[in-house]
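Listed next as structure tokens is one chain, alone, in the form predicted on its own.
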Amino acid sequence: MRIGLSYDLKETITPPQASCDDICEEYDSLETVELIATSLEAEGHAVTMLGGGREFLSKILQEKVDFVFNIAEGRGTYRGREAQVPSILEMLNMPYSGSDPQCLAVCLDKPLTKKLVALEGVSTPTWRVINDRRELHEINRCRSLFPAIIKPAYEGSSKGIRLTSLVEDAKQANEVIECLLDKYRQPVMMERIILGDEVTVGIIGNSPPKVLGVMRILPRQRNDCFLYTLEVKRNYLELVDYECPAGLEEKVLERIQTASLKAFEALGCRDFARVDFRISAGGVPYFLEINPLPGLGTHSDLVIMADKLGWTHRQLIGAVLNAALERYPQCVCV
């Protein structure tokens, strides 16, 4: 089969002046794109590089592909940016992997995602959205949220989540929120921190989706409240250990898996996703966010999880591709 690979490379993005140092964090490296292409080719497919942005627009009309394997994050800072490439593919009636535009747009909006997941009975930490500076005075009324983590409302890849994001009181919260409002030009979410383990869950498939694994992120230096921040992810080899399968009680693992699948299905995810939780002292998994377009590079959590479970990169990519192809039976015969 002729598969087009859509992606956004870090080196093709020109950050605006005075932008944040993590503005390109969600985009992929050439190494990751080549790794995915190699895994697809190992499955017997011919791969055409489509790129992203204007390059993608040009190539998708010129190249003859049967299917698109999509990892493109989209351009700009719009909360619907991950929906850009799938929307074009649907307009062209082109089959592709991963979630549809509506799901991708919803899941990048963290407060909206939490509202929808909570309606399905999944626990999530209490939160408050600060839309602009005019609402900063209301933080003094949010004492029940402290200690809290402050983060941009419409970002992925831990953008804007730093070691300074954990705040203990309204004064600290004001300082961090003001900074994020200025830098990211979008609403900011203040979320009560759950003191406990951080876990991430991989899901693959559709009818029904299945949990690939539950992975616990363990800091090498224990402290009162570990945060899986951008600094940690950039230096993960030295700062954390990944435990998969997670060494948690069976009943806790069952709760995590049940909550993960509820979130996946309620939000309309397809083919694969990764779900993040904090686990309370009582063993309750609290939903943080879901990534319906998780990274597939060597350093990505889903790939690390698969590796610890004995999967090769090729097997992981093959499983995602096969899940997508089940939705497009006309492609299987190509």
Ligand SMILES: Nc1ncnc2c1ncn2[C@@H]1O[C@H](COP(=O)(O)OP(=O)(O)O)[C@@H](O)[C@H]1O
Given for the second form:
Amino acid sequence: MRIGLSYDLKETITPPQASCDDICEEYDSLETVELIATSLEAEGHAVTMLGGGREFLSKILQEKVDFVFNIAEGRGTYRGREAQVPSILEMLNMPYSGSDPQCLAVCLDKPLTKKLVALEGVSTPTWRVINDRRELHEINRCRSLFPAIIKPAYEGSSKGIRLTSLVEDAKQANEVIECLLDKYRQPVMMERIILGDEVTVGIIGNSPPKVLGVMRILPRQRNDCFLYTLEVKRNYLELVDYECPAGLEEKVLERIQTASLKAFEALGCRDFARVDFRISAGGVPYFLEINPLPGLGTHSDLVIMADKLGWTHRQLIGAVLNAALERYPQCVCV
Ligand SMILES: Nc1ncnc2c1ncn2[C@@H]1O[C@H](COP(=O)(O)OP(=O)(O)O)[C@@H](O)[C@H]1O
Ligand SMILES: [Mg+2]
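Now show the form predicted together with the ligand, given that the preceding structure was the form predicted on its own.
Now the complete complex, all chains and molecules, led by this one.
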């Protein structure tokens, strides 16, 4: 099959002047794109690089492809940015991998996603959104949230989540929120901290989706309030150990798997996703967020998890592709 690969390369994005140093964090490296292309080729497909943004717009109209494997994160700081490429593909009636625009747009909005999963009975830490500076005084009414974490409402890849994001009181919260409102130009969340184990869950497939694995992320240095911040993600080889399967009690693992699948299905995810939780001292998984477009590079959590479970990168990409192809019987593999 002729597969187009849509992606946004870090190198091709020109950040606006005076932007934050993590503005390009979600975008992919050439190494990741080449790795995915190699895995698709190893599955017997011819791969055409489509890129992202304007390059994607012209190439998708020019190149002859039967299907698009999409990892494009989208452009700008819009909360619907991950929906940009899939929306165009739907307009062209072009088969593609991964979740649809509606799911991708919802899941980048963390507060909205939390409301939807909470409706399904999945626990999520209590939170409050501060939309702009005029709402800063609301912090005083949120004392029950402390200690809290402050994070941008529409980001991923730990953008805006630093060691300084953990706040103990209204004064600290005020400072961090003001700073994030200015830098990220979007609403900010203040969320109660869950100081337990950090796990991430991989899901693959549809009807029914299946849990690939539950991976625990352990700080190398004992740390009572470990946060998987940007600093940690950038230096993960030195700072954390990954444990998969996670060494948690069977009943806790079952709760995590049930909550993950509920979230995946409630949000209408397709083909694959990664769900992040913190586990309370009582063994309750607290949903933090879901990534319907998780990273697929060597350094990404889902790839590390698959590797720990004995899967090759090619097998992982093949599983995502096959899940997507089941939707499109017209895409016959030749
Ligand atoms: N409520 C919380 N309690 C404890 N840790 C949190 C909480 N929210 C975020 N974190 C920490 O910050 C990390 C990144 O937050 P997350 O919501 O997953 O954002 P991102 O989309 O950037 O990955 C988490 O993996 C976790 O370590
Ligand atoms: Mg996360």
